[in-house]
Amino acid sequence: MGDVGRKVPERFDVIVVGAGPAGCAASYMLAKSGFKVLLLERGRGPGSKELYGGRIYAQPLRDVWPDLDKKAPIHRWVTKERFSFTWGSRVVTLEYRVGRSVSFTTYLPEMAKWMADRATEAGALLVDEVVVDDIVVRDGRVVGVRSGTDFLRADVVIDAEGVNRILLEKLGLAERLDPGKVAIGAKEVLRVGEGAINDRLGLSKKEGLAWLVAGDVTEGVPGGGFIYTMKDTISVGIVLHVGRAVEAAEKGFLRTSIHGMVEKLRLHNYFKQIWGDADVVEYGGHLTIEGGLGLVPKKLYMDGFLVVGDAAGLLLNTGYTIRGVDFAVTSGKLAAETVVEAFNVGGPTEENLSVYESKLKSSFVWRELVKHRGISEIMSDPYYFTVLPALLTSLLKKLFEADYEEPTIMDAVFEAASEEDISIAKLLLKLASVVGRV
């Protein structure tokens, strides 16, 4: 949109590009500290470009908004964690009952709007439907942004543009997205009804379920399925490793679109009993980070400039948990603290803003990324998404579907491996390498 300069003042202390969780957190904290903040969003309203499975970890958000539990649009608190392996009609499911309020489900657009509203209440100015074309640099210093023919000045620009890092690429801080380091997600939202969700999943009011699925639901491509309960709907989706999906398609192994995979998961007899013939009320798709530390830009700061959230590569998929929104909010919080401190010690110079990277690398976000840095290689290996589900489901079939004589566990393992044409020696070597990485 080229008329943003005629809508708003042309000078700000801070311009934040992107009204997602990271951008909203930074805007809120800076506005609360008295800074003149402009929050720019390319979509129609904050969160309109957001797509997320549905679960957010709460405590890092409470560090920014202490009244989160009472005020935020929380649908359900996750009280049940499930993980399933599928192979044909065979399904193995593990369930854990959560003992406290660690994470909750919500629609990310609702959550982003709530965060943006808090920022505007604190004094930030939000302008949506604005495409930022360039971060403007003069004499080595970031001095504002350009949208169409409009130039908006700022002492600091915070890049919260998300996974599509076009602005960072133009600045030379990030390479073009590597298909091996991103995933594509697609989901359907099913209208089930609050009472039906509670009855069918054994949940009480405000209790929720987070359910991850691995196996042939992705047809051998690294990735998986997810199921999250909202207040009266259920989100069902698939995430695929883009690089591996392209390879499989080129070799002719992958013939089903990601939308087709979501449909197959929704219609799978085991899962369909939860939602029956519920209507699909929403469908969407989105790129997400898969590469862990591999997607962190060359630098997270410049003179007058900071990078936060997905743009900074801050997301972690361990295979059993996915952390992104809380990482983004924490980075926005740390960026805001750094800007405040920089203005107190001479201004937002590169040296003063470099403290942001130190803060980030001292935070739980960076510690988690470093701790689990080997997981990205595992999560991109098709072996773990074919062999393990096939072996495990076949093993349990041998153990629990005997008409007369039941095999010993070891006999069942070898019979299942033989039936699925799996090398036990190779499997043990693979599992040993997993232990070494994680």
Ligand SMILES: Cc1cc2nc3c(=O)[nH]c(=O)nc-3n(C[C@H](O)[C@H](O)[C@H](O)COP(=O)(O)OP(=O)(O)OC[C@H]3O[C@@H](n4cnc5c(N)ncnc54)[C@H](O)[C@@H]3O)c2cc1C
The other form holds:
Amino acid sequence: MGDVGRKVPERFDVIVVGAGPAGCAASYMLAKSGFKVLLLERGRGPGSKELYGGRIYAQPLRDVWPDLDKKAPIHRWVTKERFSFTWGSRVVTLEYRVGRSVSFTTYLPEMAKWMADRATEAGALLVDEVVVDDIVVRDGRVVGVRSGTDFLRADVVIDAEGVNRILLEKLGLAERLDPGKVAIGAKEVLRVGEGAINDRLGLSKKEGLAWLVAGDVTEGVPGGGFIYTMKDTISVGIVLHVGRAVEAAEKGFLRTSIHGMVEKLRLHNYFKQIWGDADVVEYGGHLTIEGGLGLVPKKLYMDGFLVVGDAAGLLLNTGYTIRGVDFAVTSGKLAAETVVEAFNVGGPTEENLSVYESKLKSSFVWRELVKHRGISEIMSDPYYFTVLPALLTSLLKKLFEADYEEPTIMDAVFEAASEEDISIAKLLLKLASVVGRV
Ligand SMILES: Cc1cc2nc3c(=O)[nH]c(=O)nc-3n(C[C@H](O)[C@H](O)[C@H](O)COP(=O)(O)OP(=O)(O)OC[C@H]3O[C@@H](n4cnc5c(N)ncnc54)[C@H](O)[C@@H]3O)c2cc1C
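Taking the form predicted on its own as the starting point, write out the structure of the form predicted in complex with the named molecule.
Next comes the full complex, this chain leading.
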């Protein structure tokens, strides 16, 4: 018997692999319903391997934890949304002051720990520093997991391993990760101080800012920058489309590493005024889903098995919002409900667990992914990440940097396009092709 075998009983109703948002939500809901749940996490403590941007949409989490607003480690409620295009020294920024805050900022490791604590308080057993090596299948049905020499038996295994989904691949339910469907993210956490953040960004106590940036911060590679205010720190990062980054590097267009890009964003004159020379207190990187339905596995269930969260390919990146955590939590909740219902009607057979797919497909998560499916094509097209920021910043230069005579708007458009070597006809055709898809 190995380490895990010594620590825990051999048999569980449900084993959940991965204590991220999806796994914690599923474990909490199942433990609350009286199931004997084992939550396995490879990191030292839940959340220790987590990295994301910084903002979570609240309502889907309240559906699982109604006391979220009072009890969760919320840093700030987002009251300001900003979007910037950068090109050289020119920056165009759009700011929206929200009427009603629907999202908050927090560190994902803190949030995952809070969620895991809710699961253990409800009765789930969490064992960390355990890597699940295999999901064990016998006679076509999942019967447990293997970690080293330990075999742990369960009636149901919920795979919440996140985007890398090595276990799902081994099970034959997912292909090897396609670089065209994933993005890589890197970020730094800057210690700025609560007062300085509020003063410099015009925020009052507990108010937060979410800021996305597109343009030459990624050297024209699809992706972008992000800036989120925490209580007394600011998270600054870059996300890059992996497939496009590799293409650009092979063609010699991409010369900066992703960490170099984060540093450039931190040192950018326009953004730097917010954090000055604040210390970098943390940095890291993580893979993420590019968005859309491209990474959803062919099947989300088997006899005794369900897959949730990033492992199930459930993330939406519209370019102006990123929704991963709330989708993960919702899928965890739906998986838990499916398991409870399956036990009420005879057990976790493939047929009974297939209800999960129907539940997911009638949830807001699926509707969002279907509704915004055209966006992933746009989000992976370098054209929009070069032409739009170049044209927009050049257009504003024409309109606002005239010494004597100002051009008309139409003249400014054509002059800017000619200066940036952009074909207006091609731009119009490209824009026409996306109408109806965004
Ligand atoms: C750069 C970046 C920025 C992002 N920004 C945002 C954002 O601002 N807002 C948002 O909502 N989403 C964002 N996301 C996406 C969000 O982080 C994910 O959608 C979310 O964390 C998915 O939750 P999950 O539980 O499915 O997987 P994860 O959070 O990845 O959790 C999986 C867990 O499983 C564990 N695990 C994996 N394999 C094993 C194994 N074999 N054995 C045991 N344990 C295992 C891991 O250690 C991990 O703890 C971002 C992601 C990145 C990378």
